[in-house]
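Here you get one chain, nothing else, as structure tokens; it is the form predicted alone.
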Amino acid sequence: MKIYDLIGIGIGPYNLGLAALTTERSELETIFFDQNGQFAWHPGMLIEGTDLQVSFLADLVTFANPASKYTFLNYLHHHDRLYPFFLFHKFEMPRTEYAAYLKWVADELPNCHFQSTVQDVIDHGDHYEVVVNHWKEQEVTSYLTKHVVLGTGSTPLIPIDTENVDSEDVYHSSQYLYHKDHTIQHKHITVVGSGQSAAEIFYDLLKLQDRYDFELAWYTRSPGFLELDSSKLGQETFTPDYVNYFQQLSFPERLDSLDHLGHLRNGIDGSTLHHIFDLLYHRSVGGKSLPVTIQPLTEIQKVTKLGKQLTVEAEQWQQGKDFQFQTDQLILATGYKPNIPDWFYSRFGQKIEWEDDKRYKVDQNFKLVFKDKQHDHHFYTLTNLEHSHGTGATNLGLAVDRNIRIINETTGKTVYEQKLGTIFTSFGL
């Protein structure tokens, strides 16, 4: 049976970039599987008029190979959009266009296979067996590989009990566009969260408020609706140089560093906050009372449905005061958690080293650290990396650097040059 050099599990932007880079330049035999029917990047959050928070240079391949045919600029060229993007006068890509670019690359690559759920990965000592259910064909097939890359991304985090509430009434922000038409027919809508997704949904609904005549509330546990630090020197933490520095810190030092860099990791784009404030200001001219509530320092604790309305129990945690309010729709922009398959724990949980009960140990080149030090068929992960590689673990601008390290290590040579020492900030001694 054929043995691949590398099998990728999950096809999001990270593994998709790896598939493109290995196809185009390396001699690696690779294949990638995804359980979904086709490629789709956050389809429930592609709100019209929203942009990515990173430059178009943070596409799938440019930082490794600007001459690649899989660059965003080449996508624009193929779709006759170079001049419109030139006149767009922005470095940031529209979210809808980024999603279309990713799908174009996925459709172009011969080594990406959808409708294929990885059911198991078995360690045979000198190789892995990857068991795949090709569900459309109702066929289960085993593939052999020297190395594995786990790129299963994240799954919505819902921190409150919603078990007895209809999913059309309480849902995660990732499902927003699927429920939007239903949501705006109601009289009271509440958004929960302090990040960019919460702000984009709140602003999208705010623009529709006069037309559909609903009350709108926005709560967050955070101390404020804070702007993301986009200062140029501050952004140098999203570079390979900082990742190298961060990776050398002890586990407690890394966790402490993540807390200190919250202003760079989390927050809302300044322009979004300005748009929200400006719209509120214009609508309040003449002392007009607005059917809007914006409140930080508030933790949503429980939601129940009595009759037609939802009853939400909350706490203003700084004052230690509990209160309740009624709403018809509750949208939870409460973030994501790592999506680790069940087979991972049963097959590898006891074989690898852990830094605590939730975070596995990962080396500089994104490999899991096995207790058996002679383990030379590698298991790479692009998921659950903040504790090991820092604030840029989910940053698109660093995805290419991750893939460069994986490709160079698995080939044993420099296929793509890693760029270090190109920034102005020094992080360590």
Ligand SMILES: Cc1cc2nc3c(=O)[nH]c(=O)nc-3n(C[C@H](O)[C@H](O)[C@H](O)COP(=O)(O)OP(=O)(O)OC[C@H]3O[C@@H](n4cnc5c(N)ncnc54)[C@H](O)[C@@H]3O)c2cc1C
Given for the second form:
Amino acid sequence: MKIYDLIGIGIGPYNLGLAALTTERSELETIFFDQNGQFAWHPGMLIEGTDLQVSFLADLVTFANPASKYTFLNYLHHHDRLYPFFLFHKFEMPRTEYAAYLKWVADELPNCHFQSTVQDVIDHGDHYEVVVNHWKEQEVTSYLTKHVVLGTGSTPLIPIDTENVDSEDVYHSSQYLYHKDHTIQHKHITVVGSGQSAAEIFYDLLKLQDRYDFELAWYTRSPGFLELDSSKLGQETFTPDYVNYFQQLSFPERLDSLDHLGHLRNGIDGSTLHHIFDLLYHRSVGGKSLPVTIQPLTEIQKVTKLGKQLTVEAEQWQQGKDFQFQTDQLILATGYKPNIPDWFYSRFGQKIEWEDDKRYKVDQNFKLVFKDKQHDHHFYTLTNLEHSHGTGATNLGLAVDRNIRIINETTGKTVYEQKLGTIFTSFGL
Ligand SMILES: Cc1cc2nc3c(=O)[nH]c(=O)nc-3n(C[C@H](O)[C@H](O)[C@H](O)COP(=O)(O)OP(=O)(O)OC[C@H]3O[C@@H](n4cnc5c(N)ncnc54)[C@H](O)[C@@H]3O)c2cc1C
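Could you please show the structure of the form predicted in complex with the named molecule, as a counterpart to the form predicted alone just displayed?
In what comes next, the whole complex appears, and the chain from above leads the way.
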């Protein structure tokens, strides 16, 4: 039976970039599987008017090989969009266009397979067996490989019990566009959270408030609706140099650093906050009271449905005051957590080293660290990396560097050159 060099589990931007870079310039035999029917990048959050939060240069391949045929610029060229993008005059492309670019690359690549759920990975000592459920054909097939790369992304984090409420009434931000038409037919809508998704949904609804007649509320547990730090020198923590520095710190030092650099990771893009404030200001001219509530310092604790409306129990935690309010729709923009398949824990939980009960040990090249030091078929992970590789763990701009390291290590040569020492900041001695 054929043995692949590398099998990728999940095809989001991270593994898709790896698929592109290995296809174009390496002798590695690779194959990638995704459980979705076709390529899709956060389809429930492709809100019109929103842009990617990184430059178009942080596409799937440019940092490794600007001459690749899978660059965003080549996508534009193929789709007769170069002149419009040139005149668009922005480094950040529309979110919908990023999704379309990724889909174009996925469709071009022969090694990306959808409708294929990886339901098990078995370690056979000198290779892995990857068990794939090709659900459309109702066939389960095993594939053998030397190395695997876990790229299963993240899954919604829902901090309150939603079991007894209808998913039409209470849903996670990742589902927003699927519910939006239904949501705006209601009289009272509440958004929870203070990240970019919460702000984008709040603004999208705010714009519709004068056409549809609803009240809009926005709550967050955070102390404020704060701006993400996008200062240029600060952004140098989203570079391979900082990843290298961070990775060699001790586990407690790394956790400390994550706290210190929270303003670079958590918060809302300045322009989204400006748009929201300006719209509120314009609408309130003449002292008009607005059907809007905006309140930080407030934790949503429970939601129940009594009669037609939802009753939400909340606490203003700084004052220690509990209160209740009624709403029709509750949108939880409460973030994501790493998506680690169940089989991972049963198959590998005991074999690998952990830094604490949730965070596995990951080495410099994104490999899990096996207790058996002779273990030479690697298990790479592109998910759950914050504690090991820092602030940029889920940043698209660093995905290419990760893939460069994986390709160079598995081939044993420099297929793509890693660019270090090209920034202005130095982090350690
Ligand atoms: C709404 C949103 C906007 C974002 N915008 C930005 C941004 O502007 N800039 C930025 O730097 N970062 C952004 N991020 C963060 C990050 O870049 C994205 O989350 C990115 O999609 C992560 O890519 P990924 O490849 O890890 O995972 P994902 O895109 O989550 O893809 C994982 C894939 O794995 C598949 N999968 C899971 N389990 C299995 C299995 N067992 N078998 C087969 N397939 C499986 C899933 O179907 C999925 O397609 C954003 C995140 C979100 C949620």
